[in-house]
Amino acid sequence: MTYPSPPQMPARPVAMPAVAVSGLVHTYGRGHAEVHALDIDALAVFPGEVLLVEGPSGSGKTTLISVLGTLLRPTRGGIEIGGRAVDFGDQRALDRIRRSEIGFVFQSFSLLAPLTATENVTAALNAAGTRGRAAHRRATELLDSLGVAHRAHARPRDLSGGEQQRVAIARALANEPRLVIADEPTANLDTDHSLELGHVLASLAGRGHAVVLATHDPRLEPFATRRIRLLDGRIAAE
């Protein structure tokens, strides 16, 4: 199977960033145990970009994601989704967030086995308040935008590898997140569907969206308008 090349994106716009941090610092344990994670002066994501995080095991390319998409507090600096600064202490503000500003995609897809493909994207559309037909109708318009309409009934265990990624950013698209945050999302595919998934990606940010993509796998790189490589937690080239 072949594909196109990936299609070419746009120059970075004149925006507010999607998400965009200072003065980033995360470390782990304390005293002579303590580890620093991430040690960051700067870092923004504009709508339109597929930032590439790259960085060998220990980098501190999870970490990075973790605190992007508002998972892990830094135990120094400020990030911003939106413009807006992120309070870590407002338990509710955060679930907002995550629900309606970031869309997460998973190294192992996360999809709920009972629930069928439809049922995992309504799912996240439930749990931001729309919730019926207009969630059904939403649901098989995005299925249907990444070609798995046709197994809008079956249930993760029958769907292939690339079928559950293609539902899983279903799911993660299903409240238009200005943000879509990617962690190894090859890692279970074969090279015609990693192919797949980098045009799925591009085509993303070509619509609005900011993509944060961590990854070990060079497939991928073509479909970057940034890269970045983290080296000890720190930004080693750009």
Contents of the next structure:
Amino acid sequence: MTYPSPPQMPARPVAMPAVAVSGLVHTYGRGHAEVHALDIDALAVFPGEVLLVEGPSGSGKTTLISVLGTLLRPTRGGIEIGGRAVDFGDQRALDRIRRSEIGFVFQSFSLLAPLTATENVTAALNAAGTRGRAAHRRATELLDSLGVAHRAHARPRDLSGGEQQRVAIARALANEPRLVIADEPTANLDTDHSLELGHVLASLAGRGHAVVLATHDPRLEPFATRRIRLLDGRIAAE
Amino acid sequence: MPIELRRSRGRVPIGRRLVLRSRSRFAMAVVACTAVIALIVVELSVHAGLLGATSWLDAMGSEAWVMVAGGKVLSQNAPLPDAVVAQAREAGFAASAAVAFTPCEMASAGGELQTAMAVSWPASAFGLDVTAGRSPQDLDESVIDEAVARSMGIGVGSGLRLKRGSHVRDTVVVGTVAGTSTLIQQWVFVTAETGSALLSGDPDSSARLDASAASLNDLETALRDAAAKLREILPNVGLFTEQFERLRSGIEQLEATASSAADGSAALIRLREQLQPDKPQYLAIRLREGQSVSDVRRALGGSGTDVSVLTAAEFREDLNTKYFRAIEPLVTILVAAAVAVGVLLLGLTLSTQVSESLADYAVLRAIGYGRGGLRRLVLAQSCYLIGISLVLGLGLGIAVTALIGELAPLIPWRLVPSTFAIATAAAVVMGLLGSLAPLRRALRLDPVSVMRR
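Given the form predicted on its own, state the structure of the form predicted in complex with its partner chain.
To see the whole picture, the full complex is given below, headed by that same chain.
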């Protein structure tokens, strides 16, 4: 597998990519209705990088991050996370990867409404096997580090958009993932909160996480260390 | 903080939070499942009460029960022949023998007659204590169940008329007991003398002969055979012979007057209905030390077809089969129907909950909750709902059963461990089956849907 050269970055702690794909093809439908949603020869994201994936609607951004997040099995091609090939036929392995290797920040944050902020983070820790006081302590630390510890017992409906965003990031980081995937994370945020999110994502990269950011929000561009533009499922520019 | 401590001990209770998302729906489901479980408890308690009507057998301490007739030769209207009783008393195996029960009717002053059973044994023989007054000691004294007394509006000191055929004994209620009332028959405890007096002097109290037969000729043949067998088994069967002769003459009259075979058959059916075949009469025997039921069988002619000797266990099963086991299929159907309703209610509640929370399940799948995790989550909701319903249902069931017992004292009920075990098992079945459809829905969810919201 060959990877394109990474751009100049402030620091690249290790040479092994956090996630890499090769010969990646994904199609929806069959026969005449077949749509090539994704066709990428090679792509790698290294720890310390913030890869910004941009492109118009329908360009394949969501499909790409779904595949990178192991939520979607590609029609063809392979994907490696932390140097290990992902077996999409092994559901347990996929669950394990999503629990420990990948953190998601969804478009509308997708916090679990019946749970408090702390519980939302703890739920992710529980999934990975961390329970009890250890999970609670870790969740509290994360919320504290993101400045929302004072809202620990609030439920999502009582949190502002910015607070929800930070709780969602705390949940994504709960299990110290190798890769953080964010899908249009500023769709519901004002400029201040969008910029704040950019800083948080950049700081994650600074701590050695690889960040893949799918967005068409230009306010986040300054925080990216690398950008790719998708068009009709292909990398049109890098 | 207690809440924090509870949280810190394990996982976040996501299932509980999800199922409580709509509290009104949760409450409705709990109410419905509680009612289902309570219904099961009531059904089983009443059924246990009916079956418990034979529990006195243990307290009675009689190992052998002699069943005369069994529906084939003698009718129940016939009291147990004195000869059988005498033979049992005189036999070397019997410590004591007495007619245990005499079917009769009873009524308070001015009240209506109702079916009763005169019991010629002291209540203490059945493990029962007299709750008010005392035990009967003299002729024409009686003791009845306090619930029956309440329903008849009488008490200690009241008059109670016992009637068997044309023979009537006016007794005085000298005490009450508890726990003997049944739907079928009420017990009246009397002395052996009163029991005998109730039987004697009744012109119809002699044993009658009856037989299953397809025609009058067959009947006559059957009656002759029966009489021969009785003479063989019991030496003093003059009574039977006499009765047989009377019956035969009745049959001959029928034959003479019947204008057709159809008339004759119809008259025979009426005659047989009057004789009430198929109802046995019992004699309880306490064995002397060293004797066994098989000794009784040998001595009383266990090989005969008209007198059967049963062990206490066989007797219990015989009674239960005749009266109570017959309703077991009905009880089973009722319990199964209740469980089916519970499964439906629980399934609908959880399915609705899962449908409304698909986005949350997708998020959970995306952050690494596997199929096992989701399974636990749905089952946790089911357990939470059914657990609360079970506790409330058991309590409500007990309360309703007790209330029924209070309002309708003649309906027997009994709380036994198996009732709770079956109700709990039914709740578990409801929980598991009710979870299947929502679980399937949750497991079929594609986690990528979280990206497409």
